[in-house]
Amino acid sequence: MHIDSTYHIPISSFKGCFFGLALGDALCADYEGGILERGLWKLISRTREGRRRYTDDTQMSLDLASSLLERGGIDQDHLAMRFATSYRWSRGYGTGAAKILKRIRGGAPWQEVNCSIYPQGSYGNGAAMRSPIVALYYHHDPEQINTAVERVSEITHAHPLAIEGAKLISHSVSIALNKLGFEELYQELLLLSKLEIYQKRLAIAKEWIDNKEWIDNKEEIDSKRVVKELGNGIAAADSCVTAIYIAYAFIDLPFMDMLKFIQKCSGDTDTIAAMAGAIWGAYNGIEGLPQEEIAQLESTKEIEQYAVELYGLGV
């Protein structure tokens, strides 16, 4: 990755990055799926101190940092157990990956079942939900994001899929951490991008980018375009471009514009919204979101500190 190594990151990038996904995923959690499971998030999507209440997104976000400050790097048995311990239903983990963590909590070594509910393992966002971590502590030495990925995601998630798009996600915020444009992150993601279907969309998000007329117009994205040609699903193609896009797209507008967009496109909507709301905090910096939803979101205390101590490893 080449980047200038005489650009200061702040810390109010570490914060915003943490704090915007989990904003994201928040925010968007009421909009997942269809009339059921909307239905059942608005009925636990408060804690009983009125707090909101965040998803798995966000909870293996804290679990891997915290593994990965305690451990002073990857430790894969320790960060699959850390996953299981944190599993509780409520947080809406997916199928595959429950009965994944649920089997390794029971004793049974990750290598073992990460592909045992899909024999090339799962292809799904769940690992690049997670990975800005990865680009936050690795963010002095941004070459090993790529192995790092890779030993974080096959965990639960091993398809070449479901790690190339953990990928895409890391080196997005890592480029956003740095104050990068948009063609700086387009030439970095499309030298790492192996899988066609890669390819293909981030050409369409260049394309889009590239012509910014709805900006200046004041018109509106065409959401159903966006999902058409990007994708809204819970599959790693389907949302992990359709997420970088967004979040360049609305990266000089406000955040919640941005979370509202991903509202319209309905689908997988707060892994989106984390995936884009970590690389726009990265960006743009804590002083860019709503300060009154982060007063209302649970676990301030936790997610700012580890911001703070991913950013000292660095300093």
Second form
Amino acid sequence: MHIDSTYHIPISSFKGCFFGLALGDALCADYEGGILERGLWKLISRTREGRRRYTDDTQMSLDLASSLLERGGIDQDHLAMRFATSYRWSRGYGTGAAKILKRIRGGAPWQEVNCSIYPQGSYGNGAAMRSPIVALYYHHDPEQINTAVERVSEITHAHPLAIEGAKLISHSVSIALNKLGFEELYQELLLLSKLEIYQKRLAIAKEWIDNKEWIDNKEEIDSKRVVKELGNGIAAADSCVTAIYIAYAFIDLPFMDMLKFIQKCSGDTDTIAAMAGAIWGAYNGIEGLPQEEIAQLESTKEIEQYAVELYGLGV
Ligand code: F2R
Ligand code: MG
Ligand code: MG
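With the form predicted alone in hand, show me what the form predicted in complex with ADP-ribosyl-L-arginine looks like.
First the chain shown before, then all remaining chains and molecules of the complex.
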């Protein structure tokens, strides 16, 4: 990756990334899925103290940050157990991921269960949603990101589609941390992407960003077109490029406008918002995020502390 070595990433970008992920997740969770899923989340969307709850997206990101910091790098067995012990049905995990985590918690080695639900492993977006943390941990050495993402993903998501989606998101965060634009991001992702579905969707995103149709014509971005051509589903291939496109389309616009657009797209809103939120927050820093919403979120001290510790590794 071409990075300007004279650019000094501020700590604000780390906090922006982690809080952007958590806020996107928490503020879009009650727009995810169908009527039943939305209704259930509305019932449990606040903690006893009245704080806004996040879902599995943020929980797995916190687990990853804590394991990386505790073990000084990727210890897959430790990370697998950390994911498994944090599992609660009420965080809204994917059905396959839930089964795998319960098996690991029961003592099964992750290598024996990661392909026990699907022969090639899961292609869900559960690996991509936690991959921003890999970019934060390796911010001083982005060459490590690909191998690190593979190792962090395969514990629950061994499928090549899940792993490539996670790499795209992690690299997007890395580019955003360095305050680089969509052109640099696209060139980076083009070199990285091996699977046709991602290559096709990245080309569509590039065309839309280049044309800036919605800005030139003072029109809104068409959410139906985004859903039709980039996807809004639980599979990584249907949500990762969507999140990257939306983050950069809204990069100079308010964070809450971006979330409103994601809510309008429906589908896997919490995860698309978590991934887009991490990219947007890495680029714009914590000052750009709505402070009144951060004040209402659960576990803010933990998120802040991990962001500071991850930042401290590279300075
Ligand atoms: N779980 C949710 N939201 C509720 C949606 C329930 C839905 N009916 C469901 O299918 O689960 N949100 C959270 O889950 C997403 C992350 O999921 P993750 O961690 O990838 O889970 P999983 O179970 O591995 O994959 C999700 C679903 O994708 C389909 N799938 C995955 N791999 C497959 C394969 N190889 N073959 C066929 N289908 C595959 C299955 O339907 C999985 O259940 C995030 O949205 C998070 O917010
Ligand atoms: Mg979720
Ligand atoms: Mg989701």
